[in-house]
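First, one chain by itself in structure tokens, the form predicted alone.
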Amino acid sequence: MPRIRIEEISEGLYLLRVDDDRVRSFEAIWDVPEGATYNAYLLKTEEKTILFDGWKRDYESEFIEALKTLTRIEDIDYIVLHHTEPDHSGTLPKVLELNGYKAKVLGHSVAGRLVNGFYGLADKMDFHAVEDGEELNVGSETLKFLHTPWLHWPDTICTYIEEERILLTGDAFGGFSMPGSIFDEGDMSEYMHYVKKYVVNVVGHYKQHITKNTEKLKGIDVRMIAPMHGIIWKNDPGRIVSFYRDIAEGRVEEGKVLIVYDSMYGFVEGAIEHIMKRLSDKKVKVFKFTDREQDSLSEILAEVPDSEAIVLGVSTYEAGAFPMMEFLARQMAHKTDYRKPVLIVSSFGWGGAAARVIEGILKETSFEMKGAVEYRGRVRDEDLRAIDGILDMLFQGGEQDTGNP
């Protein structure tokens, strides 16, 4: 039985949260052993009842029962869709059915097309496409809708409840995991890691829109930020906005080096062990693909934005690059395109190819190829000297510009 939280977070505004402990791969690709939450909200004024979003269809019956503890479903006047991805809109068809299709559905114009494509509701649903900055009076409260596209779909909007100074943000400012708390309180370090992982894995390809849209929110007086995943930011809402911007801009943690490598028989690992000794004064994060350990791609990508430099150790495999490292390079190019120096070390048997493949993937990105050292079989002294030369250039050659282009 999933944990369900129903809480009044401000006068007349209720959180409906389910902790998804069944999900193993978010979007069927990103490893999330920490789970995820789906947060919907219900606003009740003296005159109107407004539902904001919903849950994944897997939890449809639980959502309906949770909603019934707060209101009669037929009394819902408006349903606001901040983002129509099915982990938030999956319960919409059942809610509308039980509501008798009386509620007006509000969202971005793209949301109307998506919902119809997903659920075939066009002939039944009363949909209104809200304009950027449009306001709706719902009695004692005023809702202002803000377009925040590509965080992380084109249909994403936020709702600002003006009198309460609360911003409902859809997927923006969310994070993975199932926090014990509803609000930001206590030691947040573990949760902030899951936020970074979420931003990179889910929003990363559109990170430039984080900067654009947070600029748009600067003039708004916000006392609470309520996203559709994870923690509600009541005590320090500015912290999550700044944190998202830091990730988007690739703000570096000084001295942090990311090392990722594969090693089928220990030949690449020999060079990596040498590099790790050379970088013993740095904060080194190491991930690997070996016959003993297979680290998480989603965790690896989360470490890219604030790394000062990146080392990739890759084997030649069937006249190409080791498959997991090739896939990682493609996802780095797609999700984490930052101006950061990269060193490649590569071992091969009958012919080298891996370094060329990885360089080819990253050459059209902002990553800066600082050198590739390839060797046949085991690493030799001359190879280690070549590696040392590149490391000296990276870490003794002055200030590194390692942010966005």
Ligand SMILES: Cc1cc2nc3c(=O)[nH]c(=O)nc-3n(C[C@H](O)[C@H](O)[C@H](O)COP(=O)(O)O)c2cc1C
Second form
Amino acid sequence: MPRIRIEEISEGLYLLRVDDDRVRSFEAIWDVPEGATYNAYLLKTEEKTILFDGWKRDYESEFIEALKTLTRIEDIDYIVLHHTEPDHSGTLPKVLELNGYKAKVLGHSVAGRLVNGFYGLADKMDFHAVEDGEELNVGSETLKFLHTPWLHWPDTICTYIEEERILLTGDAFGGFSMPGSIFDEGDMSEYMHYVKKYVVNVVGHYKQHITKNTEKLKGIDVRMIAPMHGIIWKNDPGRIVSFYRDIAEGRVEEGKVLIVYDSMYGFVEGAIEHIMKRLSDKKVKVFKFTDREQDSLSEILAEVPDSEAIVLGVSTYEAGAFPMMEFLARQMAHKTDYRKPVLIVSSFGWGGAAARVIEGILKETSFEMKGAVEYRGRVRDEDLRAIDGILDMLFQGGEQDTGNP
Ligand SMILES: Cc1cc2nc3c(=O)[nH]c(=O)nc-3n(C[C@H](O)[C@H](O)[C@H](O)COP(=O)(O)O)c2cc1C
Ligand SMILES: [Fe+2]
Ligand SMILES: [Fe+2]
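Here we have the form predicted alone; I need the corresponding form predicted together with the named molecule.
So here's everything in the complex, that chain up top.
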């Protein structure tokens, strides 16, 4: 049985949270041994019952049971879709069926098309596309819907419960893992790491929209931020907003260097060991792919935004770059496109190719290629001298720009 939390987080507003400890690869790609939560909410006023989102379909029967502890499902008047990715909309068909399709479904116009595409609900569902800023009176409370596109999909909206000053934010301001607490309290450092990992892996490609939308939400007086993953921000909602912004803008932790390399038989590793010695006064984070260790790509990507410089060590593999490193470079280009200096070191046997492949991928991005050192087999003194020269250049940039427009 998964752990389920049903709690009244403010008068008449309930959290329904399931801790997904079965998910191994979020969206079938990002490894999350820490798990994830899906947070739905139910608001009961004297007049209306409003359900916000749902859970992944894997937990359909648990969701229905949880919901029944708070309301009769036939009594739900509105269902708000903040974002229709199936980790939140998977339970919608069952809820609507048990509700007799009486509830009005509210969301972005794109959300209507998406849930119809996923679940074929067009003929049965009473869908209303909400405008940006549209308000809905539900008795003692007023709901205001705000379009916040691309957090995480084009369909994303937030709901501001005006009288309560609570903002329901969908994926935005969420994080991975299954925190012991439902609110922001105690030591948050471990959770913040999982927030960073979530932002980069899931929303990273749309990071400009984090900046745009947080700007848009800035004017709203918010007492509590309630996202669809992880912690609810009751004590310090401003913290999660600025944390998201910092990631989106690639704010640097001074002196932090990210080193990622592969090494099949230790030849790339030779250069990396030298680099690590040279950078011993820096905060170096090292990840590797060797015959003994395979580090996590989702963890590696999470370290890009606040790194000051990046070193990639890559071996030549079948006339190209080692596959994991090529994939990493592509995802860096896709999700963590920041203006940061990069050094590449590469070893080959009979003809170098790997450095060119990685450079080719990063060339189209904001990353600044400071140089590539390629060598045959083991690293030699002249290669180390060349590497040292580039290392010096990595930290000459001073204050870094983010690469964001
Ligand atoms: C599976 C495999 C494929 C390789 N493909 C190439 C290649 O296409 N071109 C090349 O020059 N060297 C190739 N090599 C040789 C390696 O690039 C070379 O030995 C390099 O020093 C490996 O560094 P590493 O031991 O740190 O991984 C290959 C080696 C292996 C094991
Ligand atoms: Fe999503
Ligand atoms: Fe989500």
